[in-house]
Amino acid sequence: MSELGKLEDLPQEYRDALTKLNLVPLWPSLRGVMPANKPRPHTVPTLWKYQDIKPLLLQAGELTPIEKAERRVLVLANPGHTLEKMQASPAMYLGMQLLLPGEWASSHRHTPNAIRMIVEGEGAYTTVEGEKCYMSRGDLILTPTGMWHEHGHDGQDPVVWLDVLDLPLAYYLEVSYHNDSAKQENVNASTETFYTTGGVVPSPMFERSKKQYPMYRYPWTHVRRTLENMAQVQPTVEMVSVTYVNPETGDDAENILGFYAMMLRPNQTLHLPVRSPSIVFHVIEGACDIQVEATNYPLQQADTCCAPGYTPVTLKNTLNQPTFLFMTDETPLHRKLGVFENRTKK
């Protein structure tokens, strides 16, 4: 293949006149942007170190009453995208959030779908649409687009979760922004009730949910159970995962990004399938090593890593225990895109 020409094999005059007119030429940028045979990714493998984060997240409770902050977060930011875009991937934002006893964090509702994964404390709450959902470490608490929702906490301690958001892409496309509201009432029934069971959800004379999203809150509890469950009956089986999905139709929770939950066994050795989305994982117990290609990750529990898309991944478990893992990824967005690859040689 012949090489490509470059801009400056160009007049000067040529340039100006296209530069004028507001055009670009496409050859000297093509393989640029369309490289062959596998794309050239800006991410870039990141760990963030919980035992890091929470003295500067306490400070910024300190230096920052929730009024000015309404939301009081420090961005985990991929610097493979500079720090000023606030991403952790091309379509994911990660910003770890604080609230301090007696604090409420307003209540508005914006166009990029969120979740929290809750990293520590109790006593505290999100109401999304008129649902109180309370919150414990490792549970999954849902706020998509459009909904209403607000924090409030009526514990002891502080609590930190970690916020997911398809704000980036939200943000590329033009179409983010928020609306205020006044506090919420407390009028709805917990939906999490109803879907407690897999397998089992209430019959129509229960008027039976037609939301887009029937269930807010996935308690860790219930998840926990059902990996250990799965552990157990199915020793020889080497990925012990779960997908948080819509209970009434099977689909993923969300319609942009994916979330899973994973049990690694003790001292497992496992490597993921080498695949086009990106991927973030969170420690909820235990701890781990996360290789991406050469370089290694050591994580804790309440520390958080991101992998790049089309990249090989190994998770380690350090521990004779169990190890239990969040995860996020673009896969959702990928298969509607059309664009998702396995690349995992058999």
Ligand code: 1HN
Contents of the next structure:
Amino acid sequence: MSELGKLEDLPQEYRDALTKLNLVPLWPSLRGVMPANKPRPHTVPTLWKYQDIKPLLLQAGELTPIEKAERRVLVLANPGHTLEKMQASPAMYLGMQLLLPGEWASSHRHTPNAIRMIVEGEGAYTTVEGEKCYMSRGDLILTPTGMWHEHGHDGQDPVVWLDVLDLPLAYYLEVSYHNDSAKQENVNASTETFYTTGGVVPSPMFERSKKQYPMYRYPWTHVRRTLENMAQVQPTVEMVSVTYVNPETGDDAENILGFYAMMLRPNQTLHLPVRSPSIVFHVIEGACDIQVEATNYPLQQADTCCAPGYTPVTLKNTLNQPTFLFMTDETPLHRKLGVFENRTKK
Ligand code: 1HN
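Return the form predicted together with this ligand of this protein as a structure block, the form predicted on its own having already been given.
Below is the entire complex, every chain and molecule, led by the chain shown above.
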């Protein structure tokens, strides 16, 4: 591969003439935008420890009333993208949100897709399109693009959850905006009750639901039980994991980001496939080491970590009991764009 000409090789007069006309020579920047064989990600492996975040989040609760914040969130920003960009990876935004007893975070909707993964506390809820979804640790609640949502809290203690949005992508595409509304009356039946049993879907007059988002809440108790059962009946299967899907179609739960839960067996070491999407790990229960290339990140319960794509990642359960992880990645987006790759050495 020959070395390409540099910008400095060109006469200043010529460069000035180009600049004046909004023109740029490609060759000095070609390798930068398209490196050989493997992308050069901005995303750097980053660990956010809940024990660091929680006191600062509670302090935000004292410093900033909910009316002044609308959403009281500390953003988990990847320094490789610069903190101002508020992104964990190219397409993923992460934030830890605090709601105190009696507070209400007003109703709105927006173009980015969002989910909540509940970290701790009981008694808070998100109302999604008129459906009141109660929050308990490990529950996944969807608020897909365009769905009205607001948060309330009937309980006694602070509630914290992890927000995951595809905001960086929506912002990049210049399609990110929101609308406000009055408080939603919660009128709709809980959609999850229609999908309590796998393999059975509601079919009034034998017609299947055409809703793109037929279910908003995935209770952790159900997901955890599924993982434990899978681990038990498949003792030799290494990767005990599930994907959160649309229960009507089996498609990914949302269009851009993928959501998964995994059980690491006691003391298990697991090498993940090397794939193109960035990935985020959050410990629902237990503890593990996450090794990204040569660096080891020790995670306790409620800690969150991200790794860039095209990078070897090894998970090691550091406990003598199962560890449960929530994971989110950019696989649905990569597949739709036709850039998904799995580079695991066979
Ligand atoms: C949002 O609407 C929520 O509804 C949380 O709780 C975080 C980050 C950026 C833009 C909108 C929420 C958000 C957000």
